[in-house]
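This document starts with one chain, in the form predicted on its own, laid out as structure tokens.
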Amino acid sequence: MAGVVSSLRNSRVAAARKLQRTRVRRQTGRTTIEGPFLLEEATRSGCVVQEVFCLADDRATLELCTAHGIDVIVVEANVINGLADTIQPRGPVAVIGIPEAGSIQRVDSIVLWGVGDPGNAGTIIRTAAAFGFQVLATVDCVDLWAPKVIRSGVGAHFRAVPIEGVPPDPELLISSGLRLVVTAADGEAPLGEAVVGDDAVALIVGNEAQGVPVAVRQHPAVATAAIPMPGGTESLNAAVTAGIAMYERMRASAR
């Protein structure tokens, strides 16, 4: 088929492949998404889809791109394999502009404090979108617009655009009108009690290995809260912890 790109050295393919690097994503303000669902979510949200790479027989993607005026490049399967970061990619792969996040608002928030696992980060964003929470991430957190994180978020990035690069300083969040609650196994109060109140709460979830830094936990304006675990488990996965914390806060706000 004439016009079908088969080389990974094609200039547009090569440029898109470079977006697999965090540094390039941050320099260019672009990233890639994979699969028909994420492409539909991106277009529905008004996200800027700059170009789409798809197979010649992917009629649904070709029609979607035509309907939205999106530049489409028809490629061979080896190109899709080179652009995607999954083992058996479906395609299409799209290059999007990373949406503008805006500033920190005085609303219930989930704070990813040094969270390093892409799956955890994406799942937390997905849960935050479901519960209507603002998503904040410190500078040492995993890149929230990495393809693996976006895939784990299942489209939630376009509904709850995360605010990245937040300095790891509790005072910044406090000055934004947020009451800080850290989830910890040795928390001073049960989670259900700690999240009660009319003021906006920022629930802080720490790095999978180190947790939330001691200096943050010991800050005089920071409360620590524990999730009751009668089964005796020492700790929970970061994404599970975040989901429980957001749910408890949502329940408390509805009372």
Contents of the next structure:
Number of protein chains: 2
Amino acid sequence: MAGVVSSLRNSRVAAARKLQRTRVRRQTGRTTIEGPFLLEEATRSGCVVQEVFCLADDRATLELCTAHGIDVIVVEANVINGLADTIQPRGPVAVIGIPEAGSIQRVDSIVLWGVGDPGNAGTIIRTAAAFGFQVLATVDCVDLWAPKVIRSGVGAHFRAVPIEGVPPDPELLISSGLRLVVTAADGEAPLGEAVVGDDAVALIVGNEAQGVPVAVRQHPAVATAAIPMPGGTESLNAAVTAGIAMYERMRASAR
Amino acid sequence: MAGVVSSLRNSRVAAARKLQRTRVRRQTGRTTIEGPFLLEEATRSGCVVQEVFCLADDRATLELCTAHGIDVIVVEANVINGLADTIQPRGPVAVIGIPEAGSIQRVDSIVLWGVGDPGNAGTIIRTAAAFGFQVLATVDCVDLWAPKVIRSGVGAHFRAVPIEGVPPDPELLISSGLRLVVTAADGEAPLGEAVVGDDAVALIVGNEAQGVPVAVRQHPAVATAAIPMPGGTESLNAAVTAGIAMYERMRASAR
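Can I have the other form now, the form predicted together with a further copy of the same chain, not the form predicted on its own?
Time for the whole complex; same chain goes first.
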């Protein structure tokens, strides 16, 4: 093992730090993950872990890397701070290859349509993995492999690898054999009815501020579904809406 | 109007900045809110707005304060930065009196049992307001009047004023006439069955890391309910779990 790295100008540290930028992540097909849990999940899923930065006393990580033949770089706390996205990071920070997403399948799906909040995006991926939904995301969404999104996903990214870069065009999804359902305050049918059916459903969740574009909501092949709210003028968080919609679809399919 | 305040040492600015600490918020019964939307919601709900800090060109806020006779302090951008909790604040920042919570009613409730994440707590309050649930929180929860919690609540705090400081003892809730239901991976009944009934239900959501304490889950009067997950080993975010549980209860009651 080489010496302990204490400089952010170390070439490998500097290269990993560049992955904090969306553009660099997309160009290189790499991202970073943080913490022992995500590192374990990535390793277990067969994800390519290219290198791991950890503290000298982080025995668990050192052992995991030895066991899997992963290149490990022992660093000082300031380097972990410089690599990490959280406020009090303990490490490890790992550079991983972003897993290949498959092509769009004709199965129940959740579609992130311009979702911008990293916490919401990660939480939706987490719920989708729990409920067995395919995850699709339009090109204008937050980068789903940003560290904060992966953190909110709590490992779900590796089991329900999201399909990003979907053109924001309902026709594409329809031609993939998906029936589109949007939740809207003024939806035509209650959610519980709208999600019933033998076909594969694509539930669409919109941007936190703008919602789903009018052109999508008014598309003749898109059903709009309402979540009843006795509170009247209220609204729901995007990840909560997505969770309720996927739950309701899962229940309808199980009947 | 007095001159534009540019110093964080101005006595009113300094006093408002102290409200960033939980202890000071609790001692004084005050907190701060940020942004035009929350200020409008607070004003509309009849909440006591004690003073408002805003930029000189923030016409909408100046007009709102004049209309409601609210004391306004015009400040420089650095003061807004020092008062706000967000990264690129535009103001206004208002000091409000925390509304009085009522006593526990025998109505459908969501119970935050040691919930620690501000975003989750705020999102749960938002969902509760939409679905018409009473919000209860045990003493070990995050301060529900912390600015980040209020922000995630998107104004719901003023319509579903949470009852904080509930002792973490199931007996207290039972003696208030509430039937307790906890969601758990190994729940005895599916959620859809567990929430049915004419009585008032208290749905319990636990801490993000520890979940609901074993002593509560194993209490003979507490029902455990499972959200089915085809994904198997997965888990759900606390706010998503709470959202699904409240939605399911609301549907069961509407039948």
